[in-house]
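In structure tokens, the next block holds one chain alone, the form predicted alone.
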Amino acid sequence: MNERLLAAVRRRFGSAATIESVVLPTLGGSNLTTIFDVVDGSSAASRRRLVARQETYVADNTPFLAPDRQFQLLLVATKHGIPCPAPVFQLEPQDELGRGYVTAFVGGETFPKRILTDARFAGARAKLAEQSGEVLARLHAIPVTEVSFLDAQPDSHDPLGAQLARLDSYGEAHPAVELGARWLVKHRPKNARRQLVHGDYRTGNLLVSESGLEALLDWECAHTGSGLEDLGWLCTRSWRFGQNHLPAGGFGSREDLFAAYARVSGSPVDADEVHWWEVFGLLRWVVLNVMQAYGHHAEGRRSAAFAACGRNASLYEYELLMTLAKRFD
């Protein structure tokens, strides 16, 4: 792969370019991520740290945005000042690296336990809820006409229906999901919004330094809909990683998150609607885990991590039931 990556780099940076310090991060499950340096001269200024993301899972019923669409989305987000890795180039068929793209490298930490418990991130944690509210408000203000390619995503039209259709395709019975779906249908919000939704804004996809939020990663679940879906997903219990007294990602309160969002967006946050999206988030997370486990045992995507998703699905079903019973906040 390094030889093909080098050839791809030389197509963009010239025949004298080389690659050094190639690293495969241990985190990340749905894509192959490679971090490397491009050196196209003798001076320190000629060295650039880049990140290649290559698609590893292709199926008709996945929620994942195609890499070329992710690249387009990063171009739009960068133009509007959303903190994210700057797009550099897309992979092409002649690169023989599959579908994917290359971005600039952004330094920071993504491992949730470190972000939420390490003393050196204490200052960052104190501001992450506010920063998240501000960033999400700015993201949701991007005109949807600039991301019209997201209209093809099933989640852009009926997010609940899209989850249930995916679950049906795996041929598994999950009564807890059916109960959750019935609650969601009964309490569906009346306000219909059409905004750019990141779709996976959560602890683990936030690149954090000691100063705070540096970049928002993993745009493959983006679609259009209610921006409050992003707030609900961040507050879903699964992303607190044991810090359950801090509903906003395990690092802050809903009140701080909502206040910052309202200040920047100019609109108050409907807490009841966010709660609806939290319940939806638990249902969606069950389905995503079922998808990964199905890929392991039925589609040849052999992985201990994906196999564990089969067990994890039952854990999130439990959280869904306890939330519906108002035992969990």
Contents of the next structure:
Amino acid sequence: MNERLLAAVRRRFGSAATIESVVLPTLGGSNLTTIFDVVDGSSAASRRRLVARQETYVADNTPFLAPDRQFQLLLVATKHGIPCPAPVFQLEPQDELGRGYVTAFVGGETFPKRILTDARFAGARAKLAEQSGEVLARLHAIPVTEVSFLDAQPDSHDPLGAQLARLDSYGEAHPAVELGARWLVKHRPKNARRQLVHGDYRTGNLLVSESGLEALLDWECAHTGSGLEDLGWLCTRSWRFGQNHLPAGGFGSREDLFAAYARVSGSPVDADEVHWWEVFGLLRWVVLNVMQAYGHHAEGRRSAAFAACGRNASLYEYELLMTLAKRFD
Amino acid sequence: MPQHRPDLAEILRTVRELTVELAPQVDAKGKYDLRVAAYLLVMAEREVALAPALDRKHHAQLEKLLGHPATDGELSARLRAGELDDRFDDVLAVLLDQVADSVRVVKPSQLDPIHQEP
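Show the form predicted in complex with its partner chain, please, the one above being the form predicted alone.
Starting with the chain above, the whole complex follows.
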């Protein structure tokens, strides 16, 4: 693997380039991530820390954006000054590393428990809701004409239908999801906004330093639709990691998030619509866990953690139904 | 067919105890994997203890809700078709009780106090 990565690097940086300090972080459900330094041999100043992301989830019913489109999206986001890992190069067939791409490495913490409870992140936590509102408002202002390739995502046309179609493809009945879907059908928000939606903006995908938000990671769920989906997903109970008194990602209040978003976007936040997207988010999180278990059970992505996801779907169904019963907020 | 000791519950507990014993001998990735294994095993232990009663209750609840013996598949299809829209609160009460029972097996510490055992 490292020989192929080295060859891929030399195709872009010249035959004198080497790779050093290779780290394989053990995380990520749908990608193999490799962090490494590229040194071109001329000087220590040429050292660049990079990240390779190789697609590991290859299936017809994948909910994820193809890597070449993720790469295009990172180019657009970077152009608009959205903090994200700068795209460097795409993997090509001759690299024999599958589909994927390489970005700059951005330092910081993603591990939710540390961000939400370590004393050294207290200052960052105090800012994250406001920073999230600001960056999401800026993201949602990017003209959708620049990301027309997202039209191919089913989520760009019928987000709930896309979730139910995926659930159907896994062949397991989930009455709690069906009941949640009926609630969503009957309370559908009346808007036709068409904005760039990150799709996975939540604690765990935010790279955070002691001074606050550094970068948005994991763009594979991007699509177009209502930007308020991103606010609702961030407030979905599963991303509070036990800090249930702080609905915005376990670090802040909805009020601070909404106020910053309204200030930058120039229009007030419809709290009822955000709630709709929180309910949608709980349903979607159930479906994503069913997906992982299905991959383990039927598609050869064997993993004890994915097996656990299948059973953990019950935990998120519980949060979904407790929210519908107005016992959880 | 009766088997000699250990019974299924004790086999699961034995393997789970082994994951704890092995943890000091492996690296960080191995420790994580062993924790996942233990998580699955303790869930299986709870399932062995609780499943017979919870299965009976589940089927009885579905029969009462739909008026005949039924499966989760049938309930799901009827919900999707909107046939139970006018009984939303009834269905919610039954499903919340059933899902809470699933959580009792998967990770009971996640239950809200209203669903904790007295």
